[in-house]
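Here you get one chain, nothing else, as structure tokens; it is the form predicted alone.
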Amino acid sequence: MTARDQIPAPRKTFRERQFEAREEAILEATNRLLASKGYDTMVMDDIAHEVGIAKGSLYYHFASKEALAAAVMIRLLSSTRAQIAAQPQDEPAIARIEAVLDWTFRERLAGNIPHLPSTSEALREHLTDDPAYIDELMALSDEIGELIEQAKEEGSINPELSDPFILYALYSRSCDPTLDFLKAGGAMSDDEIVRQMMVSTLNGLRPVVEVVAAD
């Protein structure tokens, strides 16, 4: 280690810390509003009111509603990757997939995961043109893809199912509105909703067991 390596990073100024804290508050508020109101009905005035700042201050941090939604999505992808990394490496791959799926369902039920419509052309274009978003999405897809391959090798996922199919199936279930309908209905607890979502999702991925009829 050189003397240069031992030099501590310069401390952030109060203004820099204040800027970062405000940006985090903006992202938190946007995440809540996207989860509760949705992208189409959320406006910048809503976010400014939620944070308690002037709308003009929002544009000092983010240039547009699309940029804000992209930042929230990057944050969500990063949090999901952190959940994958937190799983014990000696656990079977399917157990790690289950743990991340369970976390995703519970975050959805808690209102911590935003709903972004695929019908918004402006948002789609912004996300496609955002290198940070693409990098996080590709990294997450690669990490889940590795778990899928391991689970197939371990015999816990049907090898007849293609890796892209399984990946998109997991993505789609994490956005499944069934969670919202069951939560709104109030007839089931969060634990029961998660349990049934887990069973219905994972049973479709398991290897097919052939039953041999007795003579």
Second form
Protein chains: 2
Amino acid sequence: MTARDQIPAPRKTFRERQFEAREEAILEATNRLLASKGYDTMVMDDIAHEVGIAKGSLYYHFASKEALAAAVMIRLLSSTRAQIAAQPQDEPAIARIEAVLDWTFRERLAGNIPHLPSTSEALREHLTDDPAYIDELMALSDEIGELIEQAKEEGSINPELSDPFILYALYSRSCDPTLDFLKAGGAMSDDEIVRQMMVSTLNGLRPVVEVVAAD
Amino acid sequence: MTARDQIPAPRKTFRERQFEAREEAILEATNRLLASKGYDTMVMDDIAHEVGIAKGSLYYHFASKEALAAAVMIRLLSSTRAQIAAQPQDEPAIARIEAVLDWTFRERLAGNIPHLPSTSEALREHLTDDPAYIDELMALSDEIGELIEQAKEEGSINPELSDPFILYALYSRSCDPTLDFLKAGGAMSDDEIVRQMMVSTLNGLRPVVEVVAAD
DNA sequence: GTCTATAGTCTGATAGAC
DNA sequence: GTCTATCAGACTATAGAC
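Can I get the form predicted in complex with the DNA as well, since the one above is the form predicted alone?
After this comes the whole thing, all chains and molecules, with the earlier chain placed first.
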């Protein structure tokens, strides 16, 4: 903003770079642990051990376990938004919803997504008090809401289902434990699991076909 | 088993009756608390206070918090089985599935069902080690599996969805957080919530209607 | 009332970026 | 030479099962 604009201010010292890299490593490790153990079971020592740093250092980067978990969740929301943004704008809305859902299922199967459902009560409260989290969640919900509206206009979603219902249903499918059960069962390939999840989810939202008697 | 069988009910019965009544009261209170607060948030003092007994007395009836929660879950499974059993045998299987699902949603909305999804990791492990719970769960799963098979034979379920998938999907819908979100939103009546849940769930399982071009 | 688990703090030392 | 992120790890405080 000053006359010094000639220097684009990439004044990132190596120190800052390392600081950020470590922070990213902490987030990455926490993400993994959250996906595998869940919030309650994961203890701060686990994270410290996984990253290979002292527990105290964690608190250099994040004020609390909850704040750390919140940062991970925000990261998840924003990578989901990135997926939406990456969809070709000329595709019909329903196809874009489908693609994002497909991506979500596959990420879940790969163990890259911390599961919200078993999120602790304490964490949920903290989350709803975190403006950064709320902002990100609202932004994502708006974007999905937009897709839902478009898909309805295109006639590819059942109009008797309300917009909030569809939004929540999509969130719910993203966390659906069915995926974990089938994966744990080991009898189905990942592709097959995703296929059945997609089929039943999308058919559930599709408009009902009126079968007219042909006489 | 002894010669004393001639006396069918010694005065112990009264005591037993009270014991059982108290046990039922504990289960009822725990059920309520589990439904409203969830497992982690619910502390043993809550239960003792709710029932109006000393905390120590809880341990006279149940060995641990987990055992108590397990007993509540078994109770839930068996009341679900009772619902299935109460369905008229001459109805098509899909109608019976529909009726049980409807009952489940309404019980949830009424706050009578402890929500499984936020079940803690520790509890889940305990549950899977509890033969009584496993037995009940398997029995219920068998009964639902039976209905699924029948419904498939009747042509009312999409044959490209596997039986385990459908079973898990039904369990999943029973715990679907969408219900809680919509209820919390307050913008929809209970009937409307149930209607949309039913529509999307059942359409998701229904066979795909082939639309044949009419030329 | 007892005991355990664990989030979170404090300390004093250290290496290395500035 | 100073500052800063880090270390190891003992320590406190608290909640909650039992």
